[in-house]
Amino acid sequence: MPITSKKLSYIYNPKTPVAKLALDEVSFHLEEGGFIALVGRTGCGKSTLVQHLNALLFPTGGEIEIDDFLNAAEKKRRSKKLFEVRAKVGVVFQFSEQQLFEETVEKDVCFGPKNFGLSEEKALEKAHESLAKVGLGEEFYKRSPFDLSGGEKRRVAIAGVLACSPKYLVLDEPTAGLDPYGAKQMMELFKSINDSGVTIIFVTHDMNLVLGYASEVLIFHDGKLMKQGKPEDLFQEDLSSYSLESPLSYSFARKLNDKGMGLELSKCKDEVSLAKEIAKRKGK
């Protein structure tokens, strides 16, 4: 089943001097199995309605259904069973490894598991399964993950995300702080795990990787959703009145054209697929 927000609000600190409104009767609808990336400046509603997904926030007006939970304003219409909405949504936040606790990898990606009620067999079968996942072995199973790299520490935690088995991954800037190699790294892992039937929700400011990963972007901006749709299309369009820039080997690609070169800008995701487009019009 999809995920479908309808008018949703939120507003910090209402009824104060301080009072904002940070979600502006946000309607959406999103199909299973998606990689879906929601963008826009900072303090635009991203973050906050990541925070909805998985009911760590109540909406101030409207609804978001994830399946067959309800998310409401009105609190006799929410769903009860906050547990069951929280192991189905796996929410990866900014700087993820800053939350790892305990004193070896394996205990850290147990806890999950173990807290949404799996015993100690299961919850040790989920948590290998999960470290293969991410590309950690046996090897690092009982080693402190305060003693790893700052890669690796962001891999341990999203093992421990991946080991409550979630349908829906949702990722708040996932590459921030990390290389160029290690954020691609980090997107293809990523990737693969999209292709294993899990649906990807990321927040991030990275156009490249918006174009280069994702099936569906949204666009916000002051706490409304703009636009909604792939991001070849939304690319074509003016978006610096959203802060927002289009990748560079898309705007290098549709200036060829322009000049009549004629490339196919669906397949023009990075600096390689470009090259590769252009090596085809030349061999013409």
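Residue numbers count along the first chain shown, from 1. All values reported here derive from a predicted model rather than from experimental measurement. Just so we're on the same page, rigid core means the largest C-alpha set that superposes within 1.5 Å between forms. What changes on going to the form predicted in complex with the partner chain:
- After superposition on the rigid core, the Cα of Ser9 moves by less than 2 Å between the two forms.
- The Cα shift for Lys20 between the two forms, taken after rigid core superposition, is smaller than 2 angstroms.
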The other form holds:
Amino acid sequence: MPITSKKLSYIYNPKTPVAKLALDEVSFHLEEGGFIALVGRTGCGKSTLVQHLNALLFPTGGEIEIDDFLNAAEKKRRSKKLFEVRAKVGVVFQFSEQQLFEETVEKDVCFGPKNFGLSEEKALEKAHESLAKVGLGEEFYKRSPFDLSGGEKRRVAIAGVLACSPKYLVLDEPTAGLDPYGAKQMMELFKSINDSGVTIIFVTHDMNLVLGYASEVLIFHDGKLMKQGKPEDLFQEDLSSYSLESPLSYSFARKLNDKGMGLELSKCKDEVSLAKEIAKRKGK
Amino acid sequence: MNITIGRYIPVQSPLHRIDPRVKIFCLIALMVACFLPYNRVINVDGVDKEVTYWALSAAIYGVMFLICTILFLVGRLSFGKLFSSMKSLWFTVAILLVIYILVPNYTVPTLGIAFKVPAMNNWTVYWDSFAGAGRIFFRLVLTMMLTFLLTATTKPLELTYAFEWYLSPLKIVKFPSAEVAMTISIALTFIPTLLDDVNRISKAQASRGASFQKGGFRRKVVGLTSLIIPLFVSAFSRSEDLANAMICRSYDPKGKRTRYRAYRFHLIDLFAFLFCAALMALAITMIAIRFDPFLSWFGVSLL
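Next up, the form predicted in complex with the partner chain in place of the form predicted alone?
What follows is the entire complex, opening with the chain shown before.
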């Protein structure tokens, strides 16, 4: 079952002088198994939307349905089983490294699964499994999470969410503050998780990552959903009105086309495919 | 979590324009009027005893509440946020009520018997217990309203200035008033930031199935730990960052600070000052002369 949103609206601090409309009648439909990117400039409502996905926020208008869980503005229509949807939708927040609190890495990762009702041994098993997935070996199990580096901390936080075996994994700027190599590794990790059948929804400002990994993009601007579609198609349009930059390979290919190169934009997904396209033209 | 106490609300209003020094004075004056003991003397078995004058207390709290309400409207502040943060007060009132009921005759009862508990050796509960709990409730509500009025209409920077001004006489005895004022101002400035942290971390932990309100005791404790430890960690790292940032900008605790904004006394300041001073003086006078409005005006001594 997929995610469907109908005229979803959210206002922060309603009926006060500092009221702010964060989401404005957003409607969309997402299929299962996708690798979905949410993009848009800071303050456009992406993070607010993310918090609706596991019922941390309740809409002030409209509704969003995640499988059979309905998160609606009207209290009566809202589904009651918050716990189930939180187990199903794992959210990794921005600066997730700040959520660690246990004495050891292992215990911290166990926190989620234990909350969702797994036994001690099962939780530990899950924890080891997900720590392995994020690339942290046995030597980390007994270390204090506060002694780790920033990138390692974030991996632990992600493992903590993965250990709850979510069906949807939502990531709010997972690569912010990581070095380019770390960011790439992180994205590869999400790709492998996606391949194992988990739907990934991620928020990012890096269009290169969007083009490289996402199967679908949602572009937000001032709380409104402006565009939804495949990244290859969307990036062919001019996105500067939404304060978005084209991915590097696209803008490079476009510059070449201006000089009469005649490259096929939708095939230039990254450095490798761009090089291939250029070679193809040159070979002719 | 919905905590707005302590947050500055940026709107234009006469209250926002009043000099912060005057505002602090007004806060203290109005608080004094709220917290004074309004007593009267009655004769019990030939001995004069001082008892709480419930009717006068109720009247004073009513008037103060009215004043606060008017100030809220003048300051263009919303009541919704205030009341939602008062929800936790019910618990306090309930506990107070239990204590007052269990402690026998904490004062000479004047309001009559509410009920008796035959099962507990005819334990007598007087209406005074309820009135006592109610009085503390009203004092808390008024304190919250007044402090909310101050912090919502005064920028932290202005507050610091006022604190420093009030503490400046202590400089003679080498009291570090500027440093204390800076510390207070930093604490005030960071209340909203820390609340944002609470919000963010509690959301992150809730996504991992933590429970802060529901579930068993153990579960709640674990949930709370998962909130408090990251909060401390982030508070410490923030303070370190802030200290570094201040040092980088050559902050010298001993240096004399200049001000961007000059404070001049306006008519509205004088008015606010006189109004609050008069209220406080009136309250003190009423106690000093044992003023009994209900006897002198209506010819009856109620309650």
